[in-house]
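Listed next as C-alpha cells is one chain, alone, in the form predicted alone.
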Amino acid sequence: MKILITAGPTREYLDDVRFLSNASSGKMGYALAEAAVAAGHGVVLVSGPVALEPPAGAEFHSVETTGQMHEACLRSFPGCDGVIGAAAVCDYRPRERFAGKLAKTGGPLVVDFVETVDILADLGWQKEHRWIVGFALESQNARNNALRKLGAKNCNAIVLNHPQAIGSESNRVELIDRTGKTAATWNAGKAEIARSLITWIESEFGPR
C-alpha cells in the first residue's frame, strides 16, 4: 500500500515571529512513517515542524501551517490507499496576520479567530475507494467526543488518545472502528503501537 501520514504541529501567524500552535513533538506520526516503511509500504509523510528526522525511504513533505498542510495532502492522496491523520493540526487561526512585528502599545491587544479547514475531513469525504485512519486527542467526554469525530471526518477508524501523549515516548490508546466498537487497546512505547496499528491497517485494509 501507499499510505499518506500527517504529523507534528501545525502554526499560525498572529504576526511575522508570533504564532499559535501546540506542543505536538511529531513522535506518533514519525513511529507510524517509520513502521509503514519497514512493513514494505510506501509512505508520503507530511509535517509540520518537528525536531526528527523522516525515516529513510519515505516521501516527505515539510510544512508550517495549516493550509499548507492541506495543500500538501490534496496534492498526495490521489496517489495513495489512504490516510493516517495524526498530526496536532491548529483549530483556529487569527483573522488577519499583521505585517512585521507587533509592538507593546500599553493596552489590551484584541484578536478574532476563524476555524481552520478540517484536513481529516475534506479528505474523508472525497475518499471514495480509500480508507482514513483518524487520531483524537481528547481531554474530556472523549469517547463521545471520538465518536463524533469518527462520523464527522467520514473515517474508518480513529485512535483515541489523550493530553498525557504530548511529548511522551508512550501513549495509551483505543482503536474504534466505522461501528464504534473497540478493536484494539494498546498501552505501550509509541513505537510498539505503531507497528500494532500498521498491522491492523493491513489486515484490514490490505489486499485480498
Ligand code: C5P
Contents of the next structure:
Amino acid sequence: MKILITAGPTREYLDDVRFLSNASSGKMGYALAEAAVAAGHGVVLVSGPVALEPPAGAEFHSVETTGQMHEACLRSFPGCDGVIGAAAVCDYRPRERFAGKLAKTGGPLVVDFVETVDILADLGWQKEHRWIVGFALESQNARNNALRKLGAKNCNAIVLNHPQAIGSESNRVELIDRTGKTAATWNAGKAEIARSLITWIESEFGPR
Ligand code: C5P
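Could you output the structure for the form predicted together with the named molecule, given that the previous block was the form predicted alone?
Let us now look at the entire complex, which starts with that chain.
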C-alpha cells in the first residue's frame, strides 16, 4: 500500500515572528511512518516542525502552517491508498497575519481567531475508494467526542488517546472502527502501537 501520514504540530502566525502551536512531538506519526516503511509500504510523511529525523525510505514533506499541510496532503492523497492523520493540527489561526513584528501599545491586544481548514475531513469527504484513519486526543467525554469525529470526518477508524500521550514515549489507545465498535486497545510504547495499527490496517484495507 501507499500510505499518507500527517505528523507533528502546525503553526499559525500572528505576525512574522510569533505563532500559535502546541506541544506535539510528532513521535506517534513518525513511529507510524517507520512501522509502515518497515512493513514494506510506500510512505508519504507530511510533518510540521519537530525534532525528529524522517525514516529513510519515506517521501518527506516538511510544512509549517495548517494551510501548507493541507496543500501537501491534497497533492499526495490521490496517489495513496489511505491516510493516517496523526498530526496535532491547530484548530484556530489568527484572522490576520501582520507583516513584521507587532509592537507593544501599552494596552491589551485583542486577537480574532478563525477556524483552520480540517484537513482530514476534507480528505475524508473526497476519499472514494481510499481509507481514512484519524486520531482523537480527548480529555473529557472522550469516547463520544471520538465517535463524533469519526462520523464528521468520514473516517474508517479513529484512534482515541489522551493528553498524557503528548511528548510521551508510550501511549494508551482505543481503536474504534467505523461501526463504533472497539477493534483493539493498546497500552504500549508508541513504536509497538504503530506496528499494531499498521498490521490492523493491512488486515482491514490491504489487498486480499
Ligand atoms: O483536532 P481534532 O481532534 O479534530 O483531530 C482529529 C483528527 O483530525 C486528527 O487525526 C487530526 O490529525 C485531524 N485534523 C486535521 N485538520 C484539522 C484538525 C484535525 O487533519 N484542522
